[in-house]
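This document starts with one chain, in the form predicted on its own, laid out as structure tokens.
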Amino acid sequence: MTSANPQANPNDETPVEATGRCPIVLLLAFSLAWLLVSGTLAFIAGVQAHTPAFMAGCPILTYGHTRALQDTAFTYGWIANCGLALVTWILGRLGGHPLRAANWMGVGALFWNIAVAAGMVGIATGSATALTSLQIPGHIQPLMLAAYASIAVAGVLAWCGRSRPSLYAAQWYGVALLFLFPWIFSVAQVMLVWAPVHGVLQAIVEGWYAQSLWTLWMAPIALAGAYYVVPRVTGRVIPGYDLALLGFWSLIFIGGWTGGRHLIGGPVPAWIPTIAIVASVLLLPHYIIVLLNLGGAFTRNPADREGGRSLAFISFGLAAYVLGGAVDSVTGIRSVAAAIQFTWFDEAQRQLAVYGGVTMMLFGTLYYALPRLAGRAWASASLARGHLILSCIGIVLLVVGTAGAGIVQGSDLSTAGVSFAAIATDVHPWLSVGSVAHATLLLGNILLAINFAMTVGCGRLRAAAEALSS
């Protein structure tokens, strides 16, 4: 595998354009309403953690099954349906011909949304799995995978069919998710759902799916972006790039043994959480080489509004997910898991990783992608400029809201004498705050979807108004 410096040498209009647009629009609409219903369901989780009356009254929505429809409404609707469509879109520039078989992603991302939302049915009836990030009812897992097959065909086929021999970092990224999801889905259906593993050995393989879940297909997501928008709104040849296959290779080969380190202290072989321990040591220099390389994005380029505001989504992400990594290092130190394992700190460090890493850098490609797609810009500066002011004020609140929570919490059960009700009481202002993060985030978010509709309903009737004039 050969490595290429991309210039920044945006191209407004793209056969890829012409050719895929249906597709992948309707793929960001899809995740843009999961998006929205994730952000409700968080919203009312966040509340019942701390006031447990709230909606009591309604089965469907006890504390349980919110959690559930918000983990898989966010990681299978608005993390899937966004990552795929910003991927194959960039997969079909760098491969520089039409994109080929976007019948095959329409069809793949229509069964994919219906198996999400008969997952969400079967959840909110009592069918859940109870498997961590894989609690859709096992039947309908199947479609998914299959559903996902039919998406990924038009980006494997930009990849095989590329023109340059040469492959860029966010082609390695964006490849690499495309077979690695199938992979580490297929297992966990098999070893959790069709053929379950017993005793201990199940919580090995859902620790270390629900790991590889965010290592081996979030994070690349989210870097494969990254990496294609950086260089190309800074203007800037990406320094350290040849340590960027060295990143990508140390995230694909250690990333997925870091899952142990949540077992600690668990009734597990000791030698499964000291692997995890090492595997996350072993992964920071993957996180200094990609902040190495990305650091472009926190120089904004003045003379490109939009491109600016896709480098602030980015910057923010890029951060969040260099800091993520770091934390995962040190609480993986069994003194520091003693007193937080288990706790809400693990609830502040997936946030800080999914929704401050991951999601933000998906902003920021999105932000860069649609005015290509629409064929026009954002319709409104304001809705976007809010949105980021809203993302990063949330995502900071509900980090340490959580995080504060976990400490608290950590330190009270350590404590002989402290009772569970206690605990709860101490805990309860800082998971208000957490409430408050959640709405904070569900408001940035409508303002993006409206935002989003306006474009893309604009461009929509541009593009009619010319057909007809013409």
The other form holds:
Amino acid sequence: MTSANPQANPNDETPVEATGRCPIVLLLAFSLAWLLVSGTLAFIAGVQAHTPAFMAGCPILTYGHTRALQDTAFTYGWIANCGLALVTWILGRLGGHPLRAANWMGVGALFWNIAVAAGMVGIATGSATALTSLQIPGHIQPLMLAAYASIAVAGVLAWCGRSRPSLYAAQWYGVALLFLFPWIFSVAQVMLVWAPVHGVLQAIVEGWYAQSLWTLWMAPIALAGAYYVVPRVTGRVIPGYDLALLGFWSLIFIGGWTGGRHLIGGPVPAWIPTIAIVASVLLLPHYIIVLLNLGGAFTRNPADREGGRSLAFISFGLAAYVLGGAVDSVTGIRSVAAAIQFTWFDEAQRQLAVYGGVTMMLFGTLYYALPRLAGRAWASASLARGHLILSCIGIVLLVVGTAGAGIVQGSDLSTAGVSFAAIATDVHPWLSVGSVAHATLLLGNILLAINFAMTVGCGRLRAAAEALSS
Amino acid sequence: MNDGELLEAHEKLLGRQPDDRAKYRLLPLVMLFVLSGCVLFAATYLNRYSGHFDRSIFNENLLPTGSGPVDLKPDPIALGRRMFNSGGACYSCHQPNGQGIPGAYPPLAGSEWVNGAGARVVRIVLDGLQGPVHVGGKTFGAAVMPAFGSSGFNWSDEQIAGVLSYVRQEWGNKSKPISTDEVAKIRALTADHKAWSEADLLGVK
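The structure above corresponds to the form predicted on its own; please give the structure of the form predicted together with its partner chain next.
Below, the chain from earlier opens the complete complex, with every other chain and molecule after it.
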């Protein structure tokens, strides 16, 4: 496959940008705002984890609140907004027509963010549910579902009305995630909030939801972006593309079964964790295939030099994603789980997956998409470089620090003589590394937000100036 | 590579490509082995640690005991107490305290019939009792005792044995319990028998 000439269409603008710029950029702006909120809360929670007196005077920001708020802002604020914007953009471009239902998307974006903001207020004022990843108060959740549907209409229409009958891998993942989120979100809502199931079944459903949110929704968001950006930047087709379909279906079919991993040793029938362990091993081919397919991200000299920064983010994200999959399989083994379960290691795994994997791939796609959406290059290359460096350092520190804390905590907990205070002392240095990492990540994300505002805002200012002068 | 080229190039890859040069491709074969390895592990692990998907197995190293549902024997006294107090049965005439009603229903507490031969009380409960009967030196004859066997309430052998064992140890009575086998034996002997009279019963040893 010869590389295409990147000069063929220097602006690379399609009708999608003309029709969908407004709602897509709006979603991206919201997502970055939530990313900063979440980063700030993550830093506070990180410090509180080893210095409980921090912010103790502020009842809204006690540890339980900051953790729940951070999780909500990150998942439903950052990942949802940015993911939906970029996936709709990709589906629109591959659909080959102007974006339809863009106004639905804009309205949905407003209501989604109103709902998330109301949810944050609800959590802070004490009406949070006690459910992992679903802390938003029950009465706000139906609004989120409706807003999501409104946003997703544009992506679904772009897929239904596409100009070519065949579908590309980015479209598989993109369309699947648009439909999968309402399914898992509504099932969790009914079974946990509206008509709660009883006893241990609740823990099973909750484990399924938290895991499915990651495997069936966040991972497809990241992969849709990566499958689109990598061949476009490298100018090469996906190697081993005939395996990609197997990779896709194995994630969709098996991904939802891995939730019971969190219940190893819990009061559930033995087959539930067993099936989850088996599922996480059966997912290994998925990770191998993704690594093979997207290995082009590690290219040093891509055909499209502008896209090099996107590839740097995506290659880091890809490595973290595959590593996360391998770690999931290893920690699923019962004897390993016995040593590290219910410790900080769980948190490290989660950060590796949602920050190292998904967020980094989203950053990569964002760096590729925004110049096309805004109609001009990123305002500052050095801010972008700073963001990349700070993100890489931050994630490595975060994952290593938290995992170290988990291993120390796990071995201490297995020793009967060690007191609670001694465990807290042992874990302290590792968790301090974690809060330094949160600060680093927050700094990086502030650079991204400034760069974004300069790129989008300056474009606007220039357009206004041109309109005035003409 | 623009969007159109991207779609076209990958569309071609998914279609069947003629294997003109008979080129040997290692990758699909390697993936086949990897996949088979994973499936083999998964199947073995699932078979070994699933507890046969039994909802009562919480330790993955155990297997269901395989004897099927456990045969639970209820406590005959508890069963008897429940039968005694069930709707329209014993307690409504003989009273919950087993004292009966003077002049109408004979008492069970201290009764020579209740504490007498098992063969007689089993017959009374199975087929009923009609006509005058002497209990504790008093004569009762106004009421009819209904049958609890197949011609009446249709209680099982186990239920009849339970209720008799219950009354034979309650309210100060201290007689031996009645076994289910004993009830079954007498039921077979007295099939189709109508209600007993005192004279008939005194003939039973």
